[in-house]
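Single chain ahead, by itself, as structure tokens, in the form predicted on its own.
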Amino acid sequence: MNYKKYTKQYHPVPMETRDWPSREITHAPKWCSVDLRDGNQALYSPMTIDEKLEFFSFLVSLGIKEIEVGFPAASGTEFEFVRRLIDENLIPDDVTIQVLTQAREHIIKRTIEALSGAKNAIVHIYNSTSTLQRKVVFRKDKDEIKQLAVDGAKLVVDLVEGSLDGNIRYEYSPESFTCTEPDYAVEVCNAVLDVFKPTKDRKAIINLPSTIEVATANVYADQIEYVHKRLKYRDAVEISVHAHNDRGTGVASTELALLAGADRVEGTLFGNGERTGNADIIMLALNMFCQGIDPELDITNIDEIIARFEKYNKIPISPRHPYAGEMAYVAFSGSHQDAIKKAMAAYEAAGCEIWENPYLTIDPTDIGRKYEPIVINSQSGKGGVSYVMEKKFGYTLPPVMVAEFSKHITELSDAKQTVLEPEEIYAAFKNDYINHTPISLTSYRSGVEDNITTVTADIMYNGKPVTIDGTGNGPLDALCNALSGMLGLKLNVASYTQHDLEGKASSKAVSYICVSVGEKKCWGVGIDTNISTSSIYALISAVNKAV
């Protein structure tokens, strides 16, 4: 690999000290969705107007208050969509639409025309300022590029003030900011702000995009802090960030940018966007949520958000997506399954208000999900098998029995060379522990005299009816002695537990019995509405396994 053909594309940030490393995120930023612009233009087949209208309504329902709805000068579809939003009064009074335009005269005029009648809007103007773009695309020097920005800003202000009556705000982006000299980026932004003349009551937005990620996230944070400390009108300006994901760190870059002074985040649901996508609003919001910060978005039904996203974008969500992926709350590792199970049991038992779990950063029920290790593979262990049997089928297996059964499940998964579904696990459980041959119970009778229990049982043994009798210190002991005599074996009940199968008075009881035959120990399970009968069935199942 010829790595020497590559070099740093970003400029060093001249900072002797930096504040962002010692800060923490304490509150949600102002969110701006660019799904309908950046996300839409990145689709193989862009959305229809009706799809965009539906998606806009859904974004509003999530609580997003600023939505970049398109590039009105780009096409008739984009222009008509903006007009329908305004003409059909589809924009709530507390929601602001944002439109994008290059700093070019005819594009600006068409964009302002699209906004006629808007109550609340942001005109987002941009031009590229990076060293490489100046050199190979525009072939202009720094002063000429700055003048493009200033002239574009002046035209926007003149047209807005002359033709629009609504609450219209201004936003400027030095596109390719991450590849622009920091001092020059400040110079251009301040020149544009001198045109906008923002006030505390009518703030301007300076958007500092990571149009292409070219460095580690800490460099982006340095760039943001550098501008943050040098912008004019700072108390009348919102610093916005729009991070792309070329290096896979769009979320990290955005979070560090918030520490460095950013007030606002432009992103998309699940990170859709040009090339490798944008910063993922859902991931950012849930990262805050799991730290006890209100994200100020309604993301309590993650499956509905996924369904809407996939419907309009026709892009699937990765099964390993944090929080939203179908595998996000599935653990295969035995130690992980065991730790999750124990932590969730402790959380439920204590009635805790604070969520603590070794492997799940949030309670999946908070976003409409459940933790269900409903599939088990050869890497799974006791915890996963135990959880499936308990949560899916209602069986709380004794620990020693779980250890034995999980080994069998591992062997089955190894042989199958893939996961086992819950029904396959349950079928193996019944086959292993609920045994009706060679002995099956037809009926039994018991009585007590002088603290000695007598049991008479009618059974089928190898297909033939047999009646056996035995005495002991209880029905189980008496039947065990009767079976010992019939089989010529010394059988002992080594362990016995039982519980309600469904956790309610009318449910069946399940019994677990371990029978020892010398050094050999065998487990059996019995189920019946009568506790004593379920224990008898369990004993016979265990004896059948022994013989």
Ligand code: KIV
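From a predicted model like this one, the values you see are computed outputs, not experimental measurements. Throughout, rigid core stands for the largest set of C-alpha atoms superposing within 1.5 Å between the two forms. Numbering follows the first chain given and starts at 1. First, how it differs from the form predicted together with the ligand.
Superposition on the rigid core between these two forms places the CA atom of H11 2 Å or more away from its counterpart.
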Given for the second form:
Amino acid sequence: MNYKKYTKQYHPVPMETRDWPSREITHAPKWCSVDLRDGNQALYSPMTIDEKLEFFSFLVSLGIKEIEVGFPAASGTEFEFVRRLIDENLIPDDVTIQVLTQAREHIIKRTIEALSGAKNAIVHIYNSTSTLQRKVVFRKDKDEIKQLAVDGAKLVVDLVEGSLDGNIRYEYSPESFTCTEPDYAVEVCNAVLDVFKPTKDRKAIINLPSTIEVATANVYADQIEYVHKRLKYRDAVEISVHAHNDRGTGVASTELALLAGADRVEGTLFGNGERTGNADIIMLALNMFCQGIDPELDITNIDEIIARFEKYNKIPISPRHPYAGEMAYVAFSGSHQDAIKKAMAAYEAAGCEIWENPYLTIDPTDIGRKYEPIVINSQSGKGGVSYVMEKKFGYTLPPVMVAEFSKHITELSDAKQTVLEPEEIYAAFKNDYINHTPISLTSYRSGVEDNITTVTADIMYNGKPVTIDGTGNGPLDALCNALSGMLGLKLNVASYTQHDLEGKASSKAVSYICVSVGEKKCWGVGIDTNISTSSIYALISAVNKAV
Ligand code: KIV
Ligand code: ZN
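Given the form predicted on its own above, what does the protein look like in the form predicted together with the ligand?
What follows is the whole complex; the chain from before opens it.
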């Protein structure tokens, strides 16, 4: 590969001290959804007005208070959408809409027109400041580019102050900030802030986008901290970050930027957006949530969020998406399944207060999911098999039996070369351990005299009715002796456990019996409403296996 075609252009910002590496995220930032603008402009087929209206109210229902609703000067649809939101009074009083405009006169004018009558709005103006864009796109020097930003900001302020009477705030983005010299970015932002004249009561927003993600997340953090420490009016300014995901680190970049002084995050649900997307708000929020931080968003029904996302954007989310992917709570590895199961049992035993799990960062039920290792493959081993048998079907198999049964399941999965569904596992279980041939029980009677139990059993043996008798120190022992006599084998009950079958309408008991014949050990299972009858059935199943 011709890697020499690429040069390393972006390095940590030379700073004597940097604070972000030793800081921690302690609270949620202000969230701003750009789904309806950056997300929408990145779709093969952008949303209709009706879809945008629905998506808008869905974003509101998630608790998002600032929503960039579009680029009103870009098209009739965009303009009309903003008008409908305002004219039809669809914006709750605690929600602020945001509109994007380039720093160009006619675009600014049209944008401000779109906001007429808005109660709460942010006018977001941007121009690119990067070295490359200055050189090849705008062919302007640093002063000219700064002037463009200042002129745009002045026009915005003049038009807003002259024609709008709502609570209107200002936002400026030095587009392609990550490819801009940090000191120059500070210079431009400060010049724009001199125009905005922000106050603590009417804060301005300086949005520092990684329009294209070009370096490791620590470099973005350095760039943010550099600006954060040099901005004028700092206590009247919110620093916003807007990370794209070209290197796959949009979320990491955003998190480090928060450590570096950012107050606000622009992003989209599941990271939809230009090229490889924007910072993913859901992932960011749940990353905070699982560290014990209130994300200040309602993500209690992740499947509904996915359904809405897919409906409006018409693109799917990855099955491996952290938290939301359909495989996020599926563990195939047997040791993982075992550890998850044990940690869940410990969590329940401790009263479900503090979540601690070696392989699941959150309790899936918090977002409307459940952990179901119902997919068993050849890597799953004992833990997975016993979990499925217990959680799905109510059978708590004795450990030695699990070891034997899971070997068989591994063979089946290997042969099938894919996962086994729970029903296939259950079918294998019945096939292996509930055996009615060659012996089946028709009826039995037992009595006790002088501490000796006698059993008489009517059975079918190889299709013929037979009556057998035996004595022992309990019905099981007596029947085992009767069967030993009939078969001419030395059968012993080596292990016997039983429990109620949970989750069944009619409460039944299940018994697990292991009989030994010489070196050979065979397990059998019996189920009945009567606990001792279930053990008799289990014995017969085990003996059938032995013979
Ligand atoms: O990615 C970007 O730089 C943008 C700006 C318009 C903020 O979307
Ligand atoms: Zn963007």
